[in-house]
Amino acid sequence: MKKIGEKIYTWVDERYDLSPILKFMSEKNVPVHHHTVWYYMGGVTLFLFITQVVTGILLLFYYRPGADSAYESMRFILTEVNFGWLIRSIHSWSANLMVFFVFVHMFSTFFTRSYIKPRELTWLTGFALLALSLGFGFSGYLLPWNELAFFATKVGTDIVGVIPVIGKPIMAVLRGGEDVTGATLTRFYAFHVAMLPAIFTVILFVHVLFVQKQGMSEPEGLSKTKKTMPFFPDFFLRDALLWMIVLNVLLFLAVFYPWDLGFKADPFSPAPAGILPEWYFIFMFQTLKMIPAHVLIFEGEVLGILFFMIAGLAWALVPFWELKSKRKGLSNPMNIVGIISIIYIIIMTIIGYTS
């Protein structure tokens, strides 16, 4: 068997001369600290991506979009196709653990002012994904097409026909009408499935071109002494046990906590009562919601909207305008923007699913 191995190895590395890349692998270290654990979160967002790929792709072999078929073809994946609800709950499952951990990463990557020179583009190619990673979410979430899926993306795409000059021409485009309709279902399918995977996988692979090339960051104040281990066989597998606990939670969720299908969406029957967006969403749904309907001569609402397109933009540019401080810990002025960002997600978040 060794043989054989050695065989392959040669055949290939006579055409593709793969001596550079193991070169570099044997040479690369990651250092050594106690935020190294922070290092693993963006492998774990990568796994998670994976899993969403392979199980999605798994679905798309029974799911029909339309208003007729959707719902009808859920159920049969759940009911008749063989481990269809395992593998429905895992897609949903790793749907949103991957939103959590690419917050992590991205928190993490913050505290640790990973993005600083020379580092840049590594920060705005990560808050990509995270936009990316949302969309994937509010895409998705109409593709049972249940009873909450469409009230809820009607609420979000009524929110964002609130943007001046461009909020309705965008809703159009997204609905591909003026409500939400099987023409809504079947581009938020194309979205989900085409669109946004192809862009997503592009600016992926650019993210993690950038931080191969120029390294893991190391904070700020290390001792001069520093420790490294070496990224293969070391870090490699470490990351992979990380993978397999990972996907035991996956399988665990999935077994034991299955996701619901709910009701089949009629878009002639009332909203349910206390209807919310995915817990990712809570809250700036929650915020839009305590604002009054008007605010001296503007409508709440789009006050509401233009903050978070500010907020939004500030935190993607952060590598360009970010507080330098001789303070560190929880004084410097740039941890406590993290801290009071942390702070007031998770409290909206709460009122949201209290209220």
Second form
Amino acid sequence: MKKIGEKIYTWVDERYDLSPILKFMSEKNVPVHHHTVWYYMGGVTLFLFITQVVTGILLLFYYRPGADSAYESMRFILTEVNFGWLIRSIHSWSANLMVFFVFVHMFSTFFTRSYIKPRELTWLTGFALLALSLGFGFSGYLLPWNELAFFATKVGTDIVGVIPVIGKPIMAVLRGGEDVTGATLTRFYAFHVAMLPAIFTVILFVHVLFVQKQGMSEPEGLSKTKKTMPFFPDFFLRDALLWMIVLNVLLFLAVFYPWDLGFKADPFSPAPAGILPEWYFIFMFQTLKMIPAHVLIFEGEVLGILFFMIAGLAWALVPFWELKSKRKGLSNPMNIVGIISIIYIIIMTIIGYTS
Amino acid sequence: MKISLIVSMILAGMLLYPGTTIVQAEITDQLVAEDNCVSCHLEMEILPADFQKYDIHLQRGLSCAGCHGGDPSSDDPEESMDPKKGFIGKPALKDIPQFCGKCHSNIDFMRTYRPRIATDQVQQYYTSIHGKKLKSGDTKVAECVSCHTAHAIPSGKDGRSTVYPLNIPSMCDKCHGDSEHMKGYKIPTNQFEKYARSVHGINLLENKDIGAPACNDCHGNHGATPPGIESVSHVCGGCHVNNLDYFKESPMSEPYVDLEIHACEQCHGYHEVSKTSDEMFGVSEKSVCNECHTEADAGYIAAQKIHTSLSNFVSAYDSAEAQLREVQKKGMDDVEVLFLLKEAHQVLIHTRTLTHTFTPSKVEEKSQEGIEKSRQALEIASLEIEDYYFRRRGFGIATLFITVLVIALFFRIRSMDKEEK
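Right, and the form predicted together with its partner chain of this protein, after the form predicted on its own?
What follows is the whole complex; the chain from before opens it.
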């Protein structure tokens, strides 16, 4: 077996010269310090993305987009296809966990100042990946064509329509017409399985390439005696260990808390009570709900959306306006910005679920 | 010309628009204000006690003179209530059917309000016990006003109407439950109490199901009469069509006619029709078959067989239903089981209806069909529950496998760390 492996390696090496790659991999080191744990978050996110791709492709074998077939094919997957229930549940749970770990990865990067020069573009590509992950979540939510997803999409796209000037055209493009219909479903399907994965894969490649090229960022103010560990096999094995634990958690969630299919969407029925978007949109949804209908001469909802657009843009451009300070902990202004953001998201999410 | 056409169209549009009720209320207010009968009687506080503006006659523009005659345009009482101008005043009780029938029996007049309206009420009324007795001079019996009121008659579909389905039993009971009033007629006065306890009464009065029969559904409306021996089964069969058809073809049909036994009433009762149960059939104490059949006669054996078929079916159905609840409790897929159980339930209803054939083989055949469906449902439900445990076992094995890998990796990492140190 070993000989076959060697033969294959030699065959490829003779033709493509693998020594620079091997050299790079053997020399790649990961800094070791008390923030090393955050390095694993990107890896976990990557693992969950791979899970998404694999389970998503398996679902594609049976899923049929369309107002008359989407829900039925989902029911078929859940009831008739061998392990269909498991694949679908893992897909849904890993999507949610992926968004969660994207946030954890982003905030760990933020608090460890890993975005500063020379890693501005790594941060920017990471932010783009966060936006695309949310896009994946939003478009995938509608695909089962159930009641909850239908009305949540209606509300979500309505909010987009409020954006001044460009809102209505964007809403029409997203919906494929004036209302959420079967046309919206096929459109979201195209976004979810073709457009977003293509863009995501390219940006993910660039993001990982930047990390490999520049190496792991080390937080400022650590001791000068630098300690490292080789990426192969030390860090890689630790990554693999964590991935396996995450896989086990995914299996646990899929078996014990399988994702509901709900009732088929009926565009003519009134919206049921308790329509909520996915948990990662709740803080924005709740904020928009709490803003008064009119603030001075402006519409409250428009102001709220503009606020989130500006806040999102500011967050994406953090490396370029960072408030520099050598202070540590809560006296550092950037830490205060980060902590306020997290507290705001958590509180608004709790209010959203409990109100 | 054009303006009047436009105005007419606007007015027609207003009447067709959902705000019709508001428009009608305005018309009524205007009518009440301009009609000298109303304004004068209102001023003198001698309007009839039951006078209501929601009365359908007022709503459609018919004021006092529409029924009582006279000239409402005159404010001189002698002129407005001049018999020469058609003033009738308060009609005598015996004349009320004709009084209302002036319009309600006139199809040419009534069809201007509703094209398919019935106009045979007075004709039917005189075929009823009420009508016959009124004709013979008994003014205690019900005439139009007794049931409909005189001046507060909304549409029969209006909940305020005395003849709205939910109000009919209590409306009839006003007279039929009054033992003083009914003295001399030699009929019981406890029909309402019995009816209220019946399956029909509970559905209508408690569950507010206006599809459930009230008094008029069995006794008729204007032609109200107690159903005779010949017609009582037809009355029940009006709704319970299959039960009657099966009964007519059953071996019980002829003997019942010979013995002058009311077909349905014999087992189910009449005003106090209780909810049926499978226990009604068979030879137990709750069975109604025991009332006529004795041990070892053919009817007794047939009842026993029918009860056994029904019990076997119900038992199979209940087992499948219990397993379905278990499937639902475990959060597994219940669609196919539910579908099969719905089918089985339909068969169960059919089987229970077939008991009216009093033929054990027919009931047994249908029961077997239902038992088979219940068995299929039970089998699928059991597979779902098995799958539930399979998933958990699978998770356990996967966890074990992953845990072994995690431990192996952990020791490998530790040994590497030691080597590096």
